[in-house]
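Shown here is one chain on its own, the form predicted alone, set out as structure tokens.
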Amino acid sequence: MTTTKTRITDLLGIKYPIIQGGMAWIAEHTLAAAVSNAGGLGLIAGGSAPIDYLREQIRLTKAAVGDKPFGVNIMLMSPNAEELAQLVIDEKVPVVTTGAGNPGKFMAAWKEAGIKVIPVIPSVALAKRMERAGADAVVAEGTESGGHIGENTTMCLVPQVVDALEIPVIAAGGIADGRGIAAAFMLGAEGVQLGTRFLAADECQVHQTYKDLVVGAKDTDSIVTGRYTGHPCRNVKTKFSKRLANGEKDGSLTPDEFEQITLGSLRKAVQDGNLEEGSFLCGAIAGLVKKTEPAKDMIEEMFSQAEELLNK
């Protein structure tokens, strides 16, 4: 069995079948150049960010890649995604990805501009849904991932989600070394999307006590925050964050007072490394990530490794 010549490697015209997440705040173009370089898809995150701010991205992306492809990912709740959704046909980015939300009404311009839809899914009636609408593979999120989660594990959803598609899964959420790659295969997928790993990546551009954080944490130190605000998110724990928890524990804080504080929360976080007010979103695998290395290191280990696994 081999884990580097799948439906997705053909699908995405990469080396590896690997994408790296498309993080809000923290994949831009260094990042995302990096992985697309080392043979996988890297990914920039349109998040809200203004436009023009994410064409510059895109530009520096493909003066990095050349011909290589990369991809960007919108946020479909952001509210400039209609502005988004245009502005990757006019770029002509080969690779959208989809989160929060349904792509549907977009599909058939990104279609017609050639573009390769992928959208994250946290469930198999949003994944039917999708591959409806025209996706050319989706990407099957855990809970374990970091950020915003559903509640549905990467090894109960991946293989029913496998099931139910006829197009090529990518599996997500707690995938950080080959054993999960391999992992990830055995359950049907034909891909991984990876985020907390490329955190501790050389050319990730966060700041540093954001990747101490990740580095020095530990099987425990994974929390959720924001449950009751129907927004549920994984961070790594910190102060700030153990207060979130606890309000909404014992109810010192409203749904409309925890939006309040975390608002920009995120941004706090991978610019300034503020400890007292920033949200470190980062995925439950993070106490297996031990070093920053550059991502071309990482990406080879992890597929010479699980290539070997499977080889077995």
Ligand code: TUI
Contents of the next structure:
Amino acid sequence: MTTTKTRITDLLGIKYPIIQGGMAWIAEHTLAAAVSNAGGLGLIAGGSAPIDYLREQIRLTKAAVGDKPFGVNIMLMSPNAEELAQLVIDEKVPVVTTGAGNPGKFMAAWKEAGIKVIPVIPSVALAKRMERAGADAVVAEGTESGGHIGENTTMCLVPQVVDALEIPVIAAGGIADGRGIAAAFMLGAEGVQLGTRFLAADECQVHQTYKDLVVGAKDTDSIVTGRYTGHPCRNVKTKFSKRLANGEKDGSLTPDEFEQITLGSLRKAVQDGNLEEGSFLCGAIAGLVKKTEPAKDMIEEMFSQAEELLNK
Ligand code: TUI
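Provide the structure of the form predicted together with the named molecule, given the form predicted alone shown above.
Complete assembly follows, chain above in first position.
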């Protein structure tokens, strides 16, 4: 068995079946280009950034990767989703991933433009809808992931999505080394998406405080906040995220107050390293991430380990 040639590497024209999470405020051109140049698929996060900024990010990435593919993630809850859906067509972006909603209404236009579309989904029902709508693959994302999450775990979700679909499945959530990649392949995935491990890439431009939190995290350092708002988010445990969790639990923060306090909190974490008011989104696997290094070294080391395990 080999991990390195799958329907995902064929579909995307990449060397290793790995895509980088489209982490809002985090995934910009230096990280995306590093991952694509290392043989994976780098992603630029649409998040809710201004369109002119994203156009520039796309052009910088194109200049850095040459003819290697890269993608843009569109966060569907974002107010700029419509505009960004058109920008990826205008800029001839080869791959689009989507999160936090159903991209059905954009699908026909993207397919018409020749874009490969890979929705991130938290359930079998949505995965089936995406396949019917023409998705080329899906990312089945377990609740171990950082950021906005669904309920099911990677271990439970991935094989059920694999069984339900014909198109290839990429596993996400709780994967940060070659063992996780090998496990995902055993569940039937043909690719993996990693976010948390890439937070520690040298090319990832988050504030040093953010990297220190990820690299210093232990197994119990992740917490889910905001379930009562309908938008649960996995973060690193900090004074701020613990205050949010307590406010939710003891009723001292209403859902509206919670939304108000967290507005802009990801930017404060990423750009300012603000421990008092920032949300340091991060997956439950952070405890496995022990050092910062170039994305290329991460990818090569992980696939060498995964190959060895799967060939045993
Ligand atoms: O989207 C993510 N992770 C994210 S987005 C984000 S930014 C954010 N900011 C404020 C509030 C919420 C998010 C940080 N992390 N992952 C992919 C993902 N998609 N996880 C869950 C879903 C999802 C949820 C519901 C996908 C589809 C869906 O469909 C609902 C429907 O319309 O049927």
